[in-house]
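One chain follows as structure tokens, the form predicted alone.
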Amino acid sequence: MYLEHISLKNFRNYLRLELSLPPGITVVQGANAQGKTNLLEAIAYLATSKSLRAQSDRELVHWLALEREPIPYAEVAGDVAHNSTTPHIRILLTQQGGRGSGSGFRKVVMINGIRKRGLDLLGILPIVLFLPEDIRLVSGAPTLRRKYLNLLLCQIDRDYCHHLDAYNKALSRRNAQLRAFRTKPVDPVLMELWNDTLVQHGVYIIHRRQEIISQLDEWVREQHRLLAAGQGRLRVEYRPSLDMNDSQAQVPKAQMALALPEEPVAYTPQPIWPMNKIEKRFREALTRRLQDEIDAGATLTGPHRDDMAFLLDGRDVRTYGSRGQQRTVALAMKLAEVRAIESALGTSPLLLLDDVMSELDEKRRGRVLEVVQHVPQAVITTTDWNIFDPAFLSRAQRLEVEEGVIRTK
């Protein structure tokens, strides 16, 4: 699987772009604010129909299109070599009501000319995107870690994405109902209905998060040991909003005896709760906290309040880790994410690295490039060619970008 070609119209600072990408490595060099990150964002947008940076679709549209086009629009299209097929993906943003209307943008997703939902894109072009600001995965708010889990799981499990979408819709409606109960008596039948819907979808989300974090916990330890030269033992722990601490959880049999090299003690993975136990706890929590939720006007328990923690020798890296340690943990997580996608889909993701090499020392840079050379396709941006070994560059397609124009070097 790899991206053969990408076409942009009025996307960020690209008025027009037609770019063919071969398998293997592509390195894009340019000064800051020339379009390097925008290119990676466009590829990620093609894969997921969502921007990881923009707060609104309007931000994705070139300013000249906003000022001059009768109907401002942006388009991202591409051809993906996917198994024995070559799906053509096209995403079109158009301003409703035309220029000057002040209206929002309408998004249309098409695969091979047939209109689809954004969910239908997931899995066609799996990606792992690493930005310099991804250190916030470790140091930032819980919502960033939930977003990370959701993007990863949606790429490897379409059912997860369906449950997540349904859960968020039910959560919004339940919260509206909780606010309404401040001024009128609680309707137990209506509340039970929303509880059923929330639990139905939330249980699957929690269960899959348990599974993927258990896998990431194993893989990130391996990557961190290589990146940090064995300095400190890293663990990733799931921190659900539900109280799930008792003896009824089960450790997966395949992992019970796992011991990692250079570890003085056997590694014990986090237990996985069966879905019926999650459902029981979730229902109990929703019933027990109803009055608190009415007072708050919001649902206080559920996967929308989950978190995960990174523990280095038992200490929370978010609180006690240095910036260098946090960056190493974030990088290890991204490399572990590659493993997670390979394990689930049987194919490696497209790896997108945005100017991260300059922030790494030689050892960490070497480890990243080792992974890069084993994925079918990678696009790396940089401000400085000299960061890379000449032998590495000789095997890569080299491009230069300036003011939204890309040229072959």
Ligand code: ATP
The other form holds:
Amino acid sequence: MYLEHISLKNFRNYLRLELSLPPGITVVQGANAQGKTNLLEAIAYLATSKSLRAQSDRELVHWLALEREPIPYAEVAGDVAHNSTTPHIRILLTQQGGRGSGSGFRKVVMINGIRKRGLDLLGILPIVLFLPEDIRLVSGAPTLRRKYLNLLLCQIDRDYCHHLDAYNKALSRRNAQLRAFRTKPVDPVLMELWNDTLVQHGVYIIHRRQEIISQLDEWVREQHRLLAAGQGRLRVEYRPSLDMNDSQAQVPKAQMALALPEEPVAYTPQPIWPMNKIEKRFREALTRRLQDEIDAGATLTGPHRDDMAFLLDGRDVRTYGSRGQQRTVALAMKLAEVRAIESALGTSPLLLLDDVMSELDEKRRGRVLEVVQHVPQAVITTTDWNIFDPAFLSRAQRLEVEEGVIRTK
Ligand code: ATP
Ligand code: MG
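Show the form predicted together with the ligand, please, the one above being the form predicted alone.
First the chain shown before, then all remaining chains and molecules of the complex.
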């Protein structure tokens, strides 16, 4: 699987772009503010119908289109080469009510000319995107770690995405209901209904997160060992908002076997809770905290408050790690994401690396390039050609970007 061709209309600073991409490596060079990140954002948008940095779809539309087009729009389209088929994806954003209406943008997703939901894109073009700010995955707020989990799980499990979507909708409606109960008596039947919906979707989310984190724990440790041998032993732990301490959960056997031989100190893998157990706990928490929730006007327990912790020799990297250690852990997480997709889908993701090489030392850069060379396709941006050795560059397609125009070098 690889992306054969991408075309953009009015996307960010690209007024028009037609770009064919070969399998293998493409390196895009450009000075600051020319369109490197925008190109990767466009590819990621094509793959997921979501932007990882824009707050609203309007930001994605070229300023000139907003000013000049009678109906401002932006379009991202592309052809994905699979074994036997070539799905054509097209995502169109158009301003409702036309220019100057102040209205929002409507998004239409099409696959092979047929209208689909954004969800239907997932799995067609799996991607792993690595941005310089991804160090915040380790150092930043929990919401970034939830985003990481959501993007990964959505790409490998469509049901997860469906439950996540339904959960988020139910959550905001339940929160509105909680606020309404500040001024009128609580309706227990209505509350029960909202709890049911939340639990139904939340349990699936929590269960899948426990599973993937338990796998990531192993893969990230392996990647970390390759990147920073002798610099400590990394563990990734799930920190669910739901209290899941209990002796009844099962310890995953495979993980125990893998973890124990090399472990200098006793190592207890995190237990995996069965769905019915999560369901019971979640329901209890929602009922128990109702009054607090009405006071807060928000749901206080659930996957929307989950977190993940990175422990280096038992110490939290977020609190104690140096910048370099945090960056290495973030990189290990990204490489583990590649592995997770390969394991779940049986195909490697398209790897998008945004100007990350310059921040890495020789050893880490070498490891990233190893991974880059084994995936079917990678697009790497840089400000500086010299960061790569000539032998590597000679095998890559080389492009230059300047003010939203891409040329072959
Ligand atoms: P850097 O090396 O600094 O990261 P870059 O090449 O990655 O630079 P981009 O983030 O791709 O730069 O942005 C390129 C330009 O696109 C910026 O000047 C930015 O202001 C501009 N831009 C962003 N959104 C829009 C938009 N909606 N319409 C037009 N231009 C935009
Ligand atoms: Mg950039």
